[in-house]
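Just the one chain here, laid out as structure tokens, in the form predicted on its own.
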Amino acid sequence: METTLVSDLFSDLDQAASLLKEKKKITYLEALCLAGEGIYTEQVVDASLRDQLEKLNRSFFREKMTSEDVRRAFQLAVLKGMKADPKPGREMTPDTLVLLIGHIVSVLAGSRPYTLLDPAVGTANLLTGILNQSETDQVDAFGADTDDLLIKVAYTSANLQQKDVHLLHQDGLKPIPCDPADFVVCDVPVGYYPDQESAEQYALNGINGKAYTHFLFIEQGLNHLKEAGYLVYLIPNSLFTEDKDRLFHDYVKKSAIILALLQLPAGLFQDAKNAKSIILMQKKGEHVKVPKQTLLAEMPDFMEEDKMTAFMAQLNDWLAEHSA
């Protein structure tokens, strides 16, 4: 039923979408997101394709439906758009990892009300995915992000899913406007930044002489958050091995303790020189107490259903010892 619905979901997108990335000779994301607001306002956005839009925009919202199913059918609609204007750095976080960390999120987070804040939000599938399984509908979340098409992207996903989510078109490294975190998650931005003059303001620049916008986010996502609060990333695993001056190793030390480091199945990478781990950190406050023992584990292939099954619960319980 559910694959069934999202698959519903997906067509009812889809065709809007072509319609208007015909019509108006625009790409297909960008046809997307005015389909979405055609969608969410109740209005047609085109008057010469009325008949089609109404029809389309009326059977969207089904009885059952969950902000889930939507998240879900709008990534499949975006990862069509990309896949037909393909650009570096919009790529999407993987489905799995989404739920993956939207568990660890959620587990830790318990039912209390909390802050979440992505400064690399591209799309916001990341974000949304995290939102709805919260325990809790009180989450204050934010997100930032230098590219203007996936800023609409994501205010048009969010608006889909009913989320209540402030988007920053803004350089994720810069200040970011809002109150302290008690969760900073990214799929975190690799390779160098270019903008010397705001790299300079970081402890973590110049790591073997150079500006790399991954460490220089991890700085950025620990000044963000509350003392205690929960850094949760996708890395590159070339991270440590790039520190070779250990700077990043004392920096960690003095400011936050590595809780767990999750090493990602291979088969999730075209590449191997792009593989990533998610490291889960806590920044350090009065109450914090270092763990007995870090969780490090090479995460297994998602397909082997009785390993991943193990795998969970070694993680379930580590996460509930923690936040216990």
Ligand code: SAM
The other form holds:
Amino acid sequence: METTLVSDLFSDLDQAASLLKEKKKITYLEALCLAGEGIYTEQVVDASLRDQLEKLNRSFFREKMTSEDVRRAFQLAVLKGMKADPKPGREMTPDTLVLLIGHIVSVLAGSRPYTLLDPAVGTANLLTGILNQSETDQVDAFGADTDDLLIKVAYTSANLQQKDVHLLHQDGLKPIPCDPADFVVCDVPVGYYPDQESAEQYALNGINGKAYTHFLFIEQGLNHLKEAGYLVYLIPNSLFTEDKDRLFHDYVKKSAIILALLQLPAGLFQDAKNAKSIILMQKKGEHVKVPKQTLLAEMPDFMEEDKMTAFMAQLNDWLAEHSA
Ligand code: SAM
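Hand over the structure of the form predicted in complex with ligand SAM; the form predicted on its own is what we had up.
Expanding to the full complex; the earlier chain stays at the top.
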């Protein structure tokens, strides 16, 4: 991965988005989608900016650049747009976690074709990051989100990365028209789910008398998995303590196996209350083996190289043993 290439790609996206933002009086994220559309359709999206946009469109696709270079450059532009116009719940999965989850999926999937779903796909940074780390090109990928601008951002990013992804602008807790998945991944939205009628369709409705979005998304993920499929989610650390009546505990015991729980370093989160873990579960099925040991780990700070190397070795040994 070339850092200068990523910054050059970012610079092209940023220049085009900034021109369109000023000209059309729209937000940076909206302008970024328009700039991206101009690049992948090879069209000038504003005639009064023809000269500048044509030049930027022409220079974008460079020799030897990869989809991963484009994802990283686009991610920088999205971060800039989100910072300029912050909205609660409009977040992107950070790169370090995209790489870690991508690694877990890639090791478990190996070179087999697979179906992948992210029911709260946001900008598709997580989804496309997983696709880029995949050993196979044969991944049938689906993503859903309620936020229409983020779905547009996801669509733009996938097109620029030349990835074929089915994106659905819909509530991820309503039935999702996709094939049963081998992997469901999600950086789950945390909070209360306002649609009581839909919540009533879920066994995990009513934890502490409430409809928690994060619990419902776990049930939804398991609903959409094939037997023996994997769920890899970023969940709030508070999830287990919220489950006071052990409704979640009993539900999981019936339908899945918790294979690993990796607590992320506290330093990644501005407020310790919002700290998260990665949970890896496998849906029960005929040939599913219970692992000798659940992998429970507190992850070191990502900047502590020696500790991180030792952690990755432990994770890789565990994954190798599990997928053997
Ligand atoms: N993984 C995403 C990425 O890389 O950009 C970030 C996901 S973000 C932490 C959580 C997402 O959940 C937001 O994009 C939000 O719009 C979405 N969301 C919240 N409630 C939802 C629902 N009921 N159905 C679908 N998406 C939902």
